[in-house]
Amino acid sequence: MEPILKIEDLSVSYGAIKALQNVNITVNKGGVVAILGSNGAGKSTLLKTISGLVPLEQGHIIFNGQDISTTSVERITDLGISHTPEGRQIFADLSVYENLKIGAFTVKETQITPDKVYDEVKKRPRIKQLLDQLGDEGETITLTKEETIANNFARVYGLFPVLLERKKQIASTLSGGEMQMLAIGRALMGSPDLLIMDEPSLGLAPMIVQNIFKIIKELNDSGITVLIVEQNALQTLKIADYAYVLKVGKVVNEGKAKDLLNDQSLIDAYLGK
(Lines of atoms letter the chains of each structure in order from A and count residues from 1; the text may use other names and numbers.)
(Lines give C-alpha, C1' and ligand atoms only; values in the text may rest on other atoms or scores of the structure.)
(Ligands and ions follow the chains in the order given, each with its own letter.)
Protein backbone atom coordinates (compact mmCIF):
# COMPACT_ATOMS: atom_id res chain seq x y z
CA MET A 1 0.00 0.00 0.00
CA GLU A 2 1.08 3.57 -0.69
CA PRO A 3 2.03 5.62 2.39
CA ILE A 4 0.19 8.89 2.90
CA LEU A 5 2.30 9.82 5.94
CA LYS A 6 5.83 8.88 6.96
CA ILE A 7 7.47 9.91 10.23
CA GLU A 8 11.24 9.48 10.01
CA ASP A 9 13.55 9.61 13.06
CA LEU A 10 11.35 12.21 14.75
CA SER A 11 12.57 13.75 18.00
CA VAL A 12 10.84 16.49 20.00
CA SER A 13 11.95 18.13 23.24
CA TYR A 14 10.35 20.46 25.76
CA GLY A 15 13.47 22.08 27.14
CA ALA A 16 15.50 19.32 28.77
CA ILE A 17 12.63 16.83 28.53
CA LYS A 18 12.74 14.43 25.59
CA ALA A 19 9.11 13.98 24.55
CA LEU A 20 9.81 11.89 21.43
CA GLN A 21 13.00 10.06 20.51
CA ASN A 22 13.75 8.76 17.00
CA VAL A 23 10.14 7.81 16.25
CA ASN A 24 9.44 6.11 12.92
CA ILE A 25 5.83 5.59 11.83
CA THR A 26 4.16 4.85 8.49
CA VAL A 27 0.49 5.46 7.76
CA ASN A 28 -0.75 3.83 4.57
CA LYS A 29 -3.36 5.54 2.45
CA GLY A 30 -6.85 4.31 3.26
CA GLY A 31 -5.88 2.73 6.58
CA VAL A 32 -6.52 3.27 10.26
CA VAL A 33 -3.36 3.49 12.37
CA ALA A 34 -3.55 3.57 16.16
CA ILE A 35 -1.03 5.11 18.55
CA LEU A 36 -1.27 3.49 21.98
CA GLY A 37 0.51 4.13 25.25
CA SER A 38 0.05 5.31 28.80
CA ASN A 39 -0.14 8.95 29.92
CA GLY A 40 3.10 10.78 29.23
CA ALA A 41 4.16 8.43 26.44
CA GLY A 42 4.28 11.26 23.89
CA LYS A 43 1.13 10.40 21.92
CA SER A 44 -0.42 13.87 21.85
CA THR A 45 2.97 15.46 21.20
CA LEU A 46 3.32 13.26 18.12
CA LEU A 47 -0.01 14.43 16.71
CA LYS A 48 0.67 18.08 17.51
CA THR A 49 4.04 17.86 15.78
CA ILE A 50 2.47 16.37 12.64
CA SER A 51 -0.07 19.22 12.64
CA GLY A 52 2.65 21.86 13.04
CA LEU A 53 1.58 22.90 16.54
CA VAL A 54 4.85 21.71 18.13
CA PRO A 55 8.24 22.19 16.41
CA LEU A 56 10.37 19.11 15.85
CA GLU A 57 13.96 18.85 17.03
CA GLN A 58 15.09 16.47 14.32
CA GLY A 59 13.69 14.11 11.72
CA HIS A 60 11.18 14.46 8.91
CA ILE A 61 7.41 14.39 8.40
CA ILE A 62 6.44 13.40 4.86
CA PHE A 63 2.83 13.83 3.75
CA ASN A 64 1.81 12.68 0.27
CA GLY A 65 5.47 12.76 -0.73
CA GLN A 66 6.04 16.32 0.52
CA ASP A 67 8.26 17.20 3.47
CA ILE A 68 6.08 19.23 5.86
CA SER A 69 8.53 19.22 8.78
CA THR A 70 8.69 23.02 8.97
CA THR A 71 5.37 23.85 7.31
CA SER A 72 2.88 26.20 9.00
CA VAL A 73 -0.31 24.93 10.66
CA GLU A 74 -2.47 26.71 8.08
CA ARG A 75 -0.58 25.20 5.15
CA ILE A 76 -0.69 21.69 6.68
CA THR A 77 -4.47 21.99 6.98
CA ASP A 78 -4.64 23.26 3.42
CA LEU A 79 -2.70 20.20 2.22
CA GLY A 80 -5.34 17.86 3.62
CA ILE A 81 -4.63 17.08 7.29
CA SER A 82 -7.37 17.77 9.84
CA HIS A 83 -6.84 17.39 13.59
CA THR A 84 -9.49 16.76 16.24
CA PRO A 85 -7.65 17.71 19.45
CA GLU A 86 -7.90 16.18 22.89
CA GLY A 87 -10.68 17.86 24.84
CA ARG A 88 -12.56 18.81 21.65
CA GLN A 89 -11.61 22.54 21.82
CA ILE A 90 -14.71 23.74 20.05
CA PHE A 91 -15.61 27.43 19.93
CA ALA A 92 -17.91 27.44 22.94
CA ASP A 93 -19.57 30.82 22.32
CA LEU A 94 -20.39 30.14 18.67
CA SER A 95 -23.27 28.13 17.25
CA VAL A 96 -22.93 24.60 15.92
CA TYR A 97 -23.26 25.95 12.36
CA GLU A 98 -20.59 28.61 12.95
CA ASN A 99 -18.17 26.02 14.37
CA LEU A 100 -18.64 23.86 11.29
CA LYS A 101 -18.27 26.81 8.90
CA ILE A 102 -14.92 27.69 10.50
CA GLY A 103 -13.71 24.17 9.69
CA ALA A 104 -14.19 24.90 5.99
CA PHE A 105 -11.97 27.98 5.85
CA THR A 106 -9.28 26.27 3.71
CA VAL A 107 -11.70 24.61 1.27
CA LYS A 108 -11.21 25.25 -2.44
CA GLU A 109 -12.89 23.84 -5.51
CA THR A 110 -12.59 20.06 -5.63
CA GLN A 111 -12.57 17.22 -8.13
CA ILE A 112 -15.06 14.62 -6.95
CA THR A 113 -16.65 11.42 -8.19
CA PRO A 114 -20.46 11.37 -8.48
CA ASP A 115 -20.86 8.86 -5.65
CA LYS A 116 -19.31 11.38 -3.24
CA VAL A 117 -21.83 14.11 -4.12
CA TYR A 118 -24.75 14.25 -1.70
CA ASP A 119 -28.37 14.46 -2.84
CA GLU A 120 -28.83 18.04 -1.62
CA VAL A 121 -26.05 19.16 -3.95
CA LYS A 122 -27.00 16.82 -6.83
CA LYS A 123 -30.34 18.65 -7.05
CA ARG A 124 -28.63 21.92 -7.97
CA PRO A 125 -29.17 22.70 -11.69
CA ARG A 126 -25.46 23.12 -12.53
CA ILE A 127 -24.49 19.90 -10.76
CA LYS A 128 -27.40 17.98 -12.29
CA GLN A 129 -26.29 19.12 -15.75
CA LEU A 130 -22.68 18.07 -15.10
CA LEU A 131 -23.77 14.66 -13.82
CA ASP A 132 -26.00 14.13 -16.87
CA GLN A 133 -23.00 14.77 -19.15
CA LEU A 134 -20.80 12.13 -17.53
CA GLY A 135 -20.02 9.04 -19.52
CA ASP A 136 -17.52 6.48 -18.29
CA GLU A 137 -17.31 5.32 -14.70
CA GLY A 138 -14.53 6.97 -12.75
CA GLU A 139 -15.07 10.40 -14.28
CA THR A 140 -15.19 13.36 -11.92
CA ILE A 141 -16.88 16.72 -11.76
CA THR A 142 -15.53 19.95 -10.30
CA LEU A 143 -17.38 21.51 -7.40
CA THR A 144 -16.86 25.19 -6.68
CA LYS A 145 -15.73 26.23 -3.21
CA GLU A 146 -19.32 27.05 -2.23
CA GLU A 147 -20.60 23.73 -3.60
CA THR A 148 -17.84 21.83 -1.81
CA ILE A 149 -18.78 23.47 1.51
CA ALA A 150 -22.44 22.63 0.92
CA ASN A 151 -21.49 19.03 0.13
CA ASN A 152 -19.40 18.85 3.31
CA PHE A 153 -22.29 20.18 5.38
CA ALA A 154 -24.52 17.48 3.88
CA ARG A 155 -21.94 14.85 4.78
CA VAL A 156 -21.55 16.04 8.37
CA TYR A 157 -25.28 16.37 8.96
CA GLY A 158 -25.79 12.90 7.47
CA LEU A 159 -23.26 11.42 9.88
CA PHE A 160 -24.47 13.47 12.84
CA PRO A 161 -28.19 14.31 12.46
CA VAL A 162 -28.19 15.81 15.95
CA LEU A 163 -25.88 18.59 14.69
CA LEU A 164 -28.47 19.53 12.08
CA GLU A 165 -31.13 19.62 14.78
CA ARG A 166 -28.91 21.84 16.92
CA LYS A 167 -27.24 23.93 14.21
CA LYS A 168 -28.41 27.23 15.78
CA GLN A 169 -27.58 26.12 19.32
CA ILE A 170 -24.57 27.58 21.15
CA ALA A 171 -21.84 24.93 21.27
CA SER A 172 -21.23 25.24 25.03
CA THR A 173 -24.76 23.94 25.68
CA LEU A 174 -24.15 20.60 23.91
CA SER A 175 -23.56 17.35 25.76
CA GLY A 176 -20.06 15.85 25.83
CA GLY A 177 -20.93 13.38 23.08
CA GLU A 178 -22.44 16.09 20.91
CA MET A 179 -19.34 18.25 21.40
CA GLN A 180 -17.18 15.37 20.18
CA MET A 181 -19.43 14.94 17.15
CA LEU A 182 -19.05 18.67 16.50
CA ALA A 183 -15.24 18.43 16.76
CA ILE A 184 -15.18 15.57 14.25
CA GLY A 185 -17.66 17.35 12.00
CA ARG A 186 -15.58 20.52 12.05
CA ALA A 187 -12.52 18.52 10.97
CA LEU A 188 -14.47 16.89 8.12
CA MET A 189 -15.55 20.30 6.81
CA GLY A 190 -11.98 20.78 5.56
CA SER A 191 -12.23 17.80 3.15
CA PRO A 192 -9.26 16.01 4.75
CA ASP A 193 -7.27 13.16 3.23
CA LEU A 194 -5.86 12.37 6.68
CA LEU A 195 -7.91 12.73 9.87
CA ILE A 196 -5.85 12.90 13.06
CA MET A 197 -7.83 12.14 16.22
CA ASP A 198 -6.61 12.67 19.78
CA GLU A 199 -8.58 10.72 22.42
CA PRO A 200 -12.01 10.97 20.74
CA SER A 201 -13.64 8.78 23.41
CA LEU A 202 -12.26 10.71 26.39
CA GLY A 203 -14.90 11.35 29.07
CA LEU A 204 -17.79 9.89 27.08
CA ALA A 205 -20.39 7.34 28.20
CA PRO A 206 -19.82 3.77 26.92
CA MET A 207 -22.79 3.87 24.54
CA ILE A 208 -21.56 7.14 23.01
CA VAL A 209 -18.05 5.70 22.71
CA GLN A 210 -19.35 2.76 20.67
CA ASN A 211 -21.12 5.17 18.33
CA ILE A 212 -18.01 7.33 17.91
CA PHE A 213 -15.90 4.30 16.94
CA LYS A 214 -18.62 3.15 14.53
CA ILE A 215 -18.50 6.56 12.85
CA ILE A 216 -14.70 6.50 12.65
CA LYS A 217 -14.94 3.15 10.83
CA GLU A 218 -17.54 4.60 8.46
CA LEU A 219 -15.28 7.58 7.72
CA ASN A 220 -12.41 5.24 6.93
CA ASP A 221 -14.65 3.12 4.70
CA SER A 222 -15.52 6.31 2.80
CA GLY A 223 -11.84 6.82 1.92
CA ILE A 224 -10.44 8.97 4.75
CA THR A 225 -7.18 7.77 6.27
CA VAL A 226 -7.23 7.89 10.08
CA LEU A 227 -4.42 8.28 12.61
CA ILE A 228 -5.85 7.90 16.09
CA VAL A 229 -4.45 8.25 19.61
CA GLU A 230 -6.56 6.46 22.20
CA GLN A 231 -6.40 5.15 25.75
CA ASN A 232 -9.27 2.81 24.87
CA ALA A 233 -6.91 0.29 23.29
CA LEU A 234 -9.43 -2.52 22.90
CA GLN A 235 -11.98 -0.52 20.91
CA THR A 236 -9.23 1.13 18.87
CA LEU A 237 -7.51 -2.10 17.87
CA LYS A 238 -10.85 -3.48 16.70
CA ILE A 239 -11.14 -0.79 14.01
CA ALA A 240 -7.41 -0.26 13.27
CA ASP A 241 -5.28 -1.97 10.63
CA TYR A 242 -1.95 -1.30 12.32
CA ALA A 243 -0.79 0.05 15.68
CA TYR A 244 2.27 1.49 17.36
CA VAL A 245 2.89 1.49 21.11
CA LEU A 246 4.77 4.45 22.60
CA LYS A 247 6.53 4.39 25.93
CA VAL A 248 8.42 7.43 27.25
CA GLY A 249 8.68 8.89 23.76
CA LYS A 250 9.88 5.74 21.98
CA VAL A 251 8.14 3.14 19.83
CA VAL A 252 8.42 -0.07 21.87
CA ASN A 253 6.01 -2.26 19.92
CA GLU A 254 4.20 -2.28 16.60
CA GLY A 255 2.25 -4.65 14.42
CA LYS A 256 -1.04 -5.51 12.80
CA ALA A 257 -3.92 -4.56 15.08
CA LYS A 258 -5.38 -8.06 15.04
CA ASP A 259 -2.04 -9.47 16.23
CA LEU A 260 -1.69 -6.92 19.02
CA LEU A 261 -5.20 -7.78 20.21
CA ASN A 262 -3.82 -11.24 20.99
CA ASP A 263 -0.64 -9.92 22.66
CA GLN A 264 -1.09 -10.71 26.35
CA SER A 265 1.64 -8.32 27.48
CA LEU A 266 -0.06 -5.46 25.64
CA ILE A 267 -3.42 -6.39 27.12
CA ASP A 268 -1.93 -6.48 30.63
CA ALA A 269 -0.26 -3.10 30.15
CA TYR A 270 -3.08 -1.18 28.46
CA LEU A 271 -6.32 -3.08 28.95
CA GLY A 272 -5.89 -4.23 32.53
CA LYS A 273 -5.06 -7.71 33.83
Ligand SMILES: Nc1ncnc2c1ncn2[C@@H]1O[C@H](COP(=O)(O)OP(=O)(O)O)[C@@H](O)[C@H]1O
Contents of the next structure:
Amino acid sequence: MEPILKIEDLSVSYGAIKALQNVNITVNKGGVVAILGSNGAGKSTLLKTISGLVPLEQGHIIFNGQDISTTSVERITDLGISHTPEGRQIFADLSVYENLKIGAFTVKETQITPDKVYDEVKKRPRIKQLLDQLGDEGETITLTKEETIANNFARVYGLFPVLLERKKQIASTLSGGEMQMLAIGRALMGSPDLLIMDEPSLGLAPMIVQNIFKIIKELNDSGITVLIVEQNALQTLKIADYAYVLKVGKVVNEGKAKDLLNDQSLIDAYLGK
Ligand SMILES: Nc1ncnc2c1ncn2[C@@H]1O[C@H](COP(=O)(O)OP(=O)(O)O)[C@@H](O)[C@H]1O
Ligand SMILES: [Mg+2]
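Having gone through the form predicted on its own, I am curious about the other one (the form predicted together with the named molecule); can you provide its structure?
After this comes the whole thing, all chains and molecules, with the earlier chain placed first.
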Protein backbone atom coordinates (compact mmCIF):
# COMPACT_ATOMS: atom_id res chain seq x y z
CA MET A 1 0.00 0.00 0.00
CA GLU A 2 1.07 3.53 -0.78
CA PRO A 3 1.83 5.86 2.14
CA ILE A 4 -0.19 9.07 2.26
CA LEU A 5 2.07 10.41 5.02
CA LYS A 6 5.66 9.64 5.86
CA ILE A 7 7.46 11.16 8.83
CA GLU A 8 11.19 10.69 8.65
CA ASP A 9 13.64 11.21 11.50
CA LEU A 10 11.57 14.05 12.94
CA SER A 11 12.84 16.06 15.89
CA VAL A 12 11.08 19.06 17.44
CA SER A 13 12.17 21.22 20.38
CA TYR A 14 10.66 24.03 22.41
CA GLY A 15 13.83 25.83 23.48
CA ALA A 16 15.69 23.31 25.65
CA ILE A 17 12.77 20.88 25.78
CA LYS A 18 13.10 18.05 23.25
CA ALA A 19 9.46 17.24 22.50
CA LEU A 20 10.13 14.74 19.66
CA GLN A 21 13.34 12.88 18.87
CA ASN A 22 14.07 10.98 15.64
CA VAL A 23 10.46 9.93 15.10
CA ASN A 24 9.58 7.75 12.09
CA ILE A 25 5.94 7.14 11.25
CA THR A 26 4.18 5.85 8.14
CA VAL A 27 0.47 6.25 7.46
CA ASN A 28 -0.86 4.18 4.57
CA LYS A 29 -3.65 5.49 2.38
CA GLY A 30 -7.07 4.43 3.66
CA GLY A 31 -5.87 3.33 7.07
CA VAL A 32 -6.38 4.36 10.68
CA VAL A 33 -3.08 4.88 12.48
CA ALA A 34 -2.99 5.57 16.21
CA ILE A 35 -0.37 7.40 18.25
CA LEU A 36 -0.64 6.36 21.87
CA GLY A 37 1.15 7.62 24.92
CA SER A 38 0.64 9.36 28.21
CA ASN A 39 0.59 13.06 28.98
CA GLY A 40 3.65 14.94 27.76
CA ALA A 41 4.72 12.19 25.34
CA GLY A 42 4.73 14.62 22.41
CA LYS A 43 1.49 13.56 20.73
CA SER A 44 0.04 17.03 20.22
CA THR A 45 3.41 18.36 19.13
CA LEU A 46 3.54 15.69 16.45
CA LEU A 47 0.16 16.69 15.01
CA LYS A 48 0.94 20.41 15.24
CA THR A 49 4.18 19.82 13.36
CA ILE A 50 2.36 17.89 10.62
CA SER A 51 -0.13 20.73 10.13
CA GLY A 52 2.59 23.39 10.15
CA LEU A 53 1.72 25.02 13.48
CA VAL A 54 5.06 24.12 15.08
CA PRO A 55 8.36 24.26 13.14
CA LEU A 56 10.48 21.14 12.96
CA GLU A 57 14.10 21.04 13.97
CA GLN A 58 15.17 18.06 11.90
CA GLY A 59 13.70 15.50 9.54
CA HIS A 60 11.04 15.44 6.84
CA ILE A 61 7.27 15.22 6.55
CA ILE A 62 6.13 13.85 3.20
CA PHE A 63 2.45 14.08 2.23
CA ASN A 64 1.33 12.38 -0.99
CA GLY A 65 4.92 12.34 -2.14
CA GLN A 66 5.47 16.05 -1.49
CA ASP A 67 7.81 17.40 1.19
CA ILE A 68 5.69 19.67 3.44
CA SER A 69 8.31 20.10 6.17
CA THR A 70 8.42 23.88 5.74
CA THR A 71 5.03 24.46 4.09
CA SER A 72 2.58 27.00 5.59
CA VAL A 73 -0.49 25.99 7.61
CA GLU A 74 -2.86 27.32 4.93
CA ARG A 75 -1.12 25.47 2.13
CA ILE A 76 -1.06 22.22 4.13
CA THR A 77 -4.83 22.46 4.71
CA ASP A 78 -5.19 23.22 1.04
CA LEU A 79 -3.24 20.08 0.13
CA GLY A 80 -5.72 17.95 2.08
CA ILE A 81 -4.83 17.65 5.76
CA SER A 82 -7.41 18.70 8.38
CA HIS A 83 -6.62 18.85 12.09
CA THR A 84 -9.11 18.50 14.93
CA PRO A 85 -7.17 20.11 17.77
CA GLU A 86 -6.99 19.01 21.38
CA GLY A 87 -9.77 20.67 23.35
CA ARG A 88 -11.77 21.09 20.09
CA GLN A 89 -11.13 24.86 19.84
CA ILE A 90 -14.36 25.76 18.16
CA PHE A 91 -15.43 29.40 17.92
CA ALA A 92 -17.60 29.66 21.02
CA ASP A 93 -19.48 32.84 20.05
CA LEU A 94 -20.31 31.74 16.53
CA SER A 95 -23.16 29.50 15.44
CA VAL A 96 -22.77 25.88 14.42
CA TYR A 97 -23.28 26.90 10.79
CA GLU A 98 -20.67 29.66 10.98
CA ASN A 99 -18.15 27.31 12.57
CA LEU A 100 -18.64 24.82 9.75
CA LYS A 101 -18.38 27.54 7.12
CA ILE A 102 -14.96 28.55 8.50
CA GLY A 103 -13.77 24.97 7.99
CA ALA A 104 -14.33 25.38 4.26
CA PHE A 105 -12.14 28.46 3.86
CA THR A 106 -9.51 26.78 1.69
CA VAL A 107 -11.97 24.77 -0.42
CA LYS A 108 -11.68 25.07 -4.19
CA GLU A 109 -13.44 23.35 -7.06
CA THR A 110 -13.16 19.57 -6.85
CA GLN A 111 -13.15 16.56 -9.13
CA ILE A 112 -15.51 14.01 -7.68
CA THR A 113 -17.02 10.64 -8.54
CA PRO A 114 -20.86 10.61 -8.67
CA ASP A 115 -21.16 8.34 -5.61
CA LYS A 116 -19.64 11.13 -3.50
CA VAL A 117 -22.22 13.71 -4.55
CA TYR A 118 -25.04 14.12 -2.02
CA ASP A 119 -28.71 14.25 -2.98
CA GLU A 120 -29.12 17.96 -2.18
CA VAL A 121 -26.44 18.78 -4.73
CA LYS A 122 -27.48 16.07 -7.21
CA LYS A 123 -30.86 17.78 -7.50
CA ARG A 124 -29.34 20.98 -8.90
CA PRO A 125 -30.01 21.31 -12.64
CA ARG A 126 -26.37 21.90 -13.61
CA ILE A 127 -25.20 18.85 -11.66
CA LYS A 128 -28.09 16.73 -12.92
CA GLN A 129 -27.06 17.52 -16.47
CA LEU A 130 -23.38 16.72 -15.78
CA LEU A 131 -24.32 13.41 -14.18
CA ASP A 132 -26.58 12.49 -17.10
CA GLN A 133 -23.71 13.06 -19.53
CA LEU A 134 -21.31 10.79 -17.61
CA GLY A 135 -20.21 7.70 -19.47
CA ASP A 136 -17.89 5.09 -18.04
CA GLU A 137 -17.72 4.11 -14.44
CA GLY A 138 -15.01 5.92 -12.52
CA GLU A 139 -15.50 9.18 -14.42
CA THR A 140 -15.63 12.35 -12.38
CA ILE A 141 -17.48 15.64 -12.55
CA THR A 142 -16.15 19.01 -11.43
CA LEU A 143 -17.99 20.81 -8.65
CA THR A 144 -17.45 24.55 -8.31
CA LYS A 145 -16.19 25.91 -5.01
CA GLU A 146 -19.74 26.78 -3.95
CA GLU A 147 -21.06 23.36 -4.96
CA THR A 148 -18.21 21.66 -3.12
CA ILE A 149 -19.07 23.59 0.05
CA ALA A 150 -22.75 22.67 -0.33
CA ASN A 151 -21.76 19.03 -0.82
CA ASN A 152 -19.54 19.11 2.27
CA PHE A 153 -22.41 20.62 4.30
CA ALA A 154 -24.66 17.78 3.11
CA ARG A 155 -22.04 15.24 4.16
CA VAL A 156 -21.51 16.78 7.61
CA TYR A 157 -25.23 17.22 8.30
CA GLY A 158 -25.85 13.66 7.11
CA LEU A 159 -23.20 12.34 9.43
CA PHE A 160 -24.25 14.56 12.35
CA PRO A 161 -28.00 15.30 12.11
CA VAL A 162 -27.77 17.06 15.48
CA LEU A 163 -25.61 19.76 13.87
CA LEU A 164 -28.32 20.41 11.29
CA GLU A 165 -30.96 20.66 14.02
CA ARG A 166 -28.73 23.09 15.88
CA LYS A 167 -27.20 24.97 12.98
CA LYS A 168 -28.24 28.39 14.31
CA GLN A 169 -27.28 27.60 17.90
CA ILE A 170 -24.26 29.35 19.42
CA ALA A 171 -21.45 26.81 19.74
CA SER A 172 -20.73 27.52 23.42
CA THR A 173 -24.18 26.15 24.32
CA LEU A 174 -23.52 22.69 22.80
CA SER A 175 -22.79 19.64 24.95
CA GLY A 176 -19.25 18.20 24.99
CA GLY A 177 -20.17 15.45 22.53
CA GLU A 178 -21.86 17.90 20.17
CA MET A 179 -18.82 20.19 20.32
CA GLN A 180 -16.59 17.27 19.31
CA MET A 181 -18.95 16.50 16.41
CA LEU A 182 -18.72 20.16 15.41
CA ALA A 183 -14.91 20.02 15.56
CA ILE A 184 -14.91 16.92 13.34
CA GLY A 185 -17.55 18.43 11.06
CA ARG A 186 -15.51 21.59 10.68
CA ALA A 187 -12.47 19.52 9.71
CA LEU A 188 -14.53 17.63 7.11
CA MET A 189 -15.67 20.90 5.53
CA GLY A 190 -12.12 21.25 4.16
CA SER A 191 -12.49 18.07 2.04
CA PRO A 192 -9.50 16.37 3.70
CA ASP A 193 -7.74 13.24 2.44
CA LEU A 194 -6.05 12.92 5.81
CA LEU A 195 -7.77 13.75 9.09
CA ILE A 196 -5.48 14.17 12.08
CA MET A 197 -7.32 14.05 15.40
CA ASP A 198 -5.98 15.10 18.79
CA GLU A 199 -7.65 13.21 21.65
CA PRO A 200 -11.21 13.33 20.32
CA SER A 201 -12.50 11.36 23.34
CA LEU A 202 -10.99 13.67 25.97
CA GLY A 203 -13.48 14.75 28.64
CA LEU A 204 -16.48 12.97 27.13
CA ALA A 205 -18.87 10.59 28.92
CA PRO A 206 -18.27 6.88 28.11
CA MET A 207 -21.40 6.51 25.97
CA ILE A 208 -20.50 9.56 23.89
CA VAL A 209 -16.94 8.25 23.54
CA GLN A 210 -18.31 5.05 21.98
CA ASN A 211 -20.27 7.13 19.51
CA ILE A 212 -17.26 9.26 18.54
CA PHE A 213 -15.16 6.15 17.85
CA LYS A 214 -18.00 4.72 15.76
CA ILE A 215 -18.09 7.93 13.73
CA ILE A 216 -14.32 7.86 13.20
CA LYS A 217 -14.64 4.34 11.83
CA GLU A 218 -17.45 5.47 9.49
CA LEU A 219 -15.34 8.39 8.24
CA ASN A 220 -12.54 6.00 7.51
CA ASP A 221 -14.89 3.66 5.67
CA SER A 222 -15.95 6.63 3.52
CA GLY A 223 -12.36 7.00 2.29
CA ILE A 224 -10.64 9.38 4.71
CA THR A 225 -7.30 8.29 6.12
CA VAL A 226 -7.11 8.92 9.87
CA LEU A 227 -4.16 9.64 12.15
CA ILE A 228 -5.47 9.70 15.70
CA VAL A 229 -3.74 10.62 18.94
CA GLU A 230 -5.29 9.23 22.10
CA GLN A 231 -4.74 8.36 25.75
CA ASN A 232 -7.72 5.99 25.50
CA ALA A 233 -5.55 3.16 24.18
CA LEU A 234 -7.95 0.23 24.27
CA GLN A 235 -10.79 1.91 22.39
CA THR A 236 -8.39 3.41 19.87
CA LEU A 237 -6.63 0.13 19.12
CA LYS A 238 -10.00 -1.40 18.33
CA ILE A 239 -10.54 0.97 15.39
CA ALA A 240 -6.88 1.30 14.31
CA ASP A 241 -4.91 -0.80 11.84
CA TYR A 242 -1.49 0.17 13.13
CA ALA A 243 -0.21 2.01 16.18
CA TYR A 244 2.86 3.71 17.54
CA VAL A 245 3.60 4.25 21.22
CA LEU A 246 5.33 7.50 22.10
CA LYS A 247 7.18 7.99 25.36
CA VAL A 248 8.87 11.31 26.18
CA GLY A 249 9.30 12.16 22.52
CA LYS A 250 10.46 8.78 21.21
CA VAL A 251 8.69 5.89 19.50
CA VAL A 252 9.16 3.03 21.99
CA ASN A 253 6.88 0.51 20.33
CA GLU A 254 4.88 -0.02 17.16
CA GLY A 255 2.89 -2.74 15.52
CA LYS A 256 -0.40 -3.91 14.15
CA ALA A 257 -3.20 -2.71 16.41
CA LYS A 258 -4.50 -6.20 17.02
CA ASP A 259 -1.06 -7.41 18.15
CA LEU A 260 -0.68 -4.49 20.55
CA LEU A 261 -4.17 -5.17 21.92
CA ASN A 262 -3.06 -8.66 22.87
CA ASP A 263 0.15 -7.47 24.51
CA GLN A 264 -0.93 -7.07 28.12
CA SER A 265 2.53 -6.08 29.37
CA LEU A 266 2.60 -3.23 26.86
CA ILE A 267 -0.86 -2.06 27.85
CA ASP A 268 0.13 -2.12 31.52
CA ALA A 269 3.48 -0.46 31.00
CA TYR A 270 2.60 2.41 28.71
CA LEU A 271 -1.03 2.74 28.11
CA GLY A 272 -2.98 2.29 31.31
CA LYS A 273 -6.71 1.97 31.00
N1 LIG B 1 4.33 25.62 23.56
C2 LIG B 1 5.17 24.88 24.30
N3 LIG B 1 6.23 25.44 24.88
C4 LIG B 1 7.12 24.73 25.63
N5 LIG B 1 6.99 23.41 25.87
C6 LIG B 1 5.93 22.78 25.32
C7 LIG B 1 4.97 23.48 24.52
N8 LIG B 1 4.01 22.59 24.12
C9 LIG B 1 4.37 21.40 24.62
N10 LIG B 1 5.52 21.51 25.36
C11 LIG B 1 6.23 20.42 26.06
O12 LIG B 1 6.54 19.42 25.08
C13 LIG B 1 6.32 18.12 25.60
C14 LIG B 1 5.28 17.39 24.76
O15 LIG B 1 4.01 18.02 24.90
P16 LIG B 1 2.73 17.60 24.06
O17 LIG B 1 3.12 17.47 22.64
O18 LIG B 1 1.65 18.54 24.39
O19 LIG B 1 2.42 16.14 24.67
P20 LIG B 1 1.07 15.29 24.69
O21 LIG B 1 0.15 15.84 23.68
O22 LIG B 1 1.51 13.90 24.40
O23 LIG B 1 0.52 15.41 26.07
C24 LIG B 1 5.91 18.31 27.06
O25 LIG B 1 7.08 18.22 27.85
C26 LIG B 1 5.36 19.72 27.06
O27 LIG B 1 5.47 20.30 28.34
MG1 LIG C 1 -1.77 16.52 23.82
